[in-house]
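Single chain ahead, by itself, as structure tokens, in the form predicted alone.
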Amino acid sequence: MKAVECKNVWMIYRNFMEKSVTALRGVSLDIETGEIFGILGPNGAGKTTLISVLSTILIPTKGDVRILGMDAFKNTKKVRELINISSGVRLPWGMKVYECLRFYALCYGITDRSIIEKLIADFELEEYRNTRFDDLSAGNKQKLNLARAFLNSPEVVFLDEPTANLDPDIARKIREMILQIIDRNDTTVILTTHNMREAEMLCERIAFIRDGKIIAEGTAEELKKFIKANERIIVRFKEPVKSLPISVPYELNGNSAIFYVDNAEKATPKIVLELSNAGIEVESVKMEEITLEDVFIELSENY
């Protein structure tokens, strides 16, 4: 049984001038049980709309959505008992950390307070249990939001940019916490993120969405094949250069260039020699592997 299945999902809004805005265009996805699945794309691509449809917050204009084998909009009550979402929605400002989790636990019919205590410990909120939501730091607000999303031990959880706008050390800690809970509960996770490193670290498969359409899907390694190279060589010149006598694919930007190659260690001496023969003085050379961020830029600009 798939955790999430959606077929030919469309979402068309009417704005205040009665003009239609298409947010999703024929989206189809299959997400396996226990998988960590990433949805990436530029701002306005349709990521949050897709998460909202899959989590039953929005009803699509057209298309089918099945969660854990059930029709999401014919069995909405049952589906919502088995899923949860963290989408950056602000929690009640006046509630303290423990009160907030207790309130949402009761909304799910959960009376076992040990579940709350475990989540407070998991997300390192012990010293803030009696702190009001509005007095928490951004990182602790996000920890509380995530703790709330795992209250009902969901079989499928949707995380909409779980580490957005957080300091790198807090973001790293939150990623570790998420992984620990997922491993313990065998939860299926669908997340959106702008952090390409986070996507590579967490996601087993990734879908790129642009203008409401899925334009690529696969593992990080499969998606990197869009670049048609395994590595890149970044060369800085002592003076700006207008053109290069090199047959290797490259991007030139004044006093630096990026060369895309399959084997940087092997290609670098040849490139440096050709530049030297052309009278171009090299200041520095750096070799890097192709990253998911390169793929993101390529797909956002050219597909």
Contents of the next structure:
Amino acid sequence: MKAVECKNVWMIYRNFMEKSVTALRGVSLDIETGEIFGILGPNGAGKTTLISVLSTILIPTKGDVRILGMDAFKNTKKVRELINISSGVRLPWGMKVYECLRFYALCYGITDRSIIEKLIADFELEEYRNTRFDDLSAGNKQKLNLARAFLNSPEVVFLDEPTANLDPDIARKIREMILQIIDRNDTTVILTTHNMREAEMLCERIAFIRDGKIIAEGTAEELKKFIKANERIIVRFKEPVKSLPISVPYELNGNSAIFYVDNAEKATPKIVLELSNAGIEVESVKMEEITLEDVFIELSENY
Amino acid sequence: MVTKNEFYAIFEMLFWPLVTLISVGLLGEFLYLSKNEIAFIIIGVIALSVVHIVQIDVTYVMLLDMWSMSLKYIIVSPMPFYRMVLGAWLFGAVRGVVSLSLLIILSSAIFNFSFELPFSSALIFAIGLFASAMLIGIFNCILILIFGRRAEIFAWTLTAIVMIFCGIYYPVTILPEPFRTFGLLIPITHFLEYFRSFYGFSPTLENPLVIGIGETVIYLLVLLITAELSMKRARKTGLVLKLSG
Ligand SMILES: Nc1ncnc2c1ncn2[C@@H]1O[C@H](COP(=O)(O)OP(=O)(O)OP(=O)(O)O)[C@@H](O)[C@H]1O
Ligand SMILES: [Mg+2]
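Having seen the form predicted alone, can you show the form predicted in complex with the partner chain?
Below is the whole assembly, all chains and molecules, this chain first.
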């Protein structure tokens, strides 16, 4: 069974006395159960809108969404019992950590306090159980919000930028906490992020979204194929160069150039030789693997 | 709901009703109103205070989530709107009962207002008031779901407007048309009328209790359906996200 199926989803925001905004333009996605699926895209691409539609918070202008085989807008109550979302950290400011979890647990009809205790332990919030939301640090606010998102042991959980605006060490810690919980329950995760490394580390498959459209989808490896090479060679010249007599694809930038190749170790000697034959003096050579970031930039700019 | 700062909750529950009660009571003495007239007004003040307290708790279902930008987490839970309203209302009713008892005790202590009617009738009166408060609370929630932040401005105004026409300080029959009809369409009017009939005020309306309950039930149904529809609409237009972080 598929965790999420969405077909040709359009979302047009229509606010009172404001211009309407088309945030999703025909998005289709299939996500398998047990998968960790990443949604990547630049600011304003429609990531938050998409997961809000998938989690039944928004009703799309057009299109179908099925969650765990059920129509999300006909079986909304049943679907909501099986999913949860964390999107933006804000929670009622006056509630203390424990109170807050208890309150949202009651919204799910959960009265078993041991579930709350377990999440407080999982997200290392023991120390703060009587701290008001407002007085928590950014990292702890995020932890509380994630703990809330796991209250009903969701089968499918949507996480909107779970580590945005956090210090790298706290971000890593939070990633570990999330991984631990989803491993234990075999949860399907759909997460959005700006952080390429995070996407590469966590996600089995990734979709790139831009201007409300999915422009690429696949594993990190598959996506890297969008840059028609595996590795790149960055060559610095002693003097600025106008053109290069070389057949490999490259980007020239004054006194440096980037060459895109499949195997940098093999290609480098050849390129250096060709350059010196053409009378271009090389100052330094650096080899790098293509990262998801290159794909991100390429897709954001050129598709 | 549980969300509120306890101090604030208690303050709100005790302070303002007290201030209003005492000032109106003293005003009555100053104007040399008869015992009966003072009783008439005090019943109104008590009702108004209690309705206000309970109403606020129901409005908070939306208002607090809007203020704290966390509305989406309530929406994404399977809890239906009416259950949330009911929960908030029960909580409000507890505060309402405390406030009501206090006001009655105080008004009898300070102004010799005697509270002597059958317990069952008093209970019906209280429930009527609490139910009316729920209606106002749901109405406020609907305003928020339609107008978003802009609703804050007139959410409280509406309560005040309703109060003018429901005959807190005077029988609605003195109002000119069309306000009189408007007043008669408000359930609180009838509950007040019912309650005052125990204090020897000749009823100006017929069957106040039946009409009051009937109106309440009809309005409750209409408002709950409207709330459901406006929630759907807010999910379609994207307003729910504007009320979330
Ligand atoms: N409630 C709303 N009403 C109107 N327009 C909105 C609303 N929410 C988002 N938008 C607009 O829809 C578009 C997509 O926004 P969305 O928040 O989905 O992007 P995003 O990919 O999550 O961006 P970010 O990376 O900044 O979080 C943007 O142009 C945004 O301004
Ligand atoms: Mg976003």
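Positions refer to the first chain, counted from 1. These figures come from a predicted structure and were not determined experimentally. Here the rigid core means the biggest group of C-alpha atoms that line up within 1.5 Å when the two forms are laid on top of each other.
The two forms, fitted on the rigid core, differ between the two forms by 2 Å or more at the CA of Asn277.
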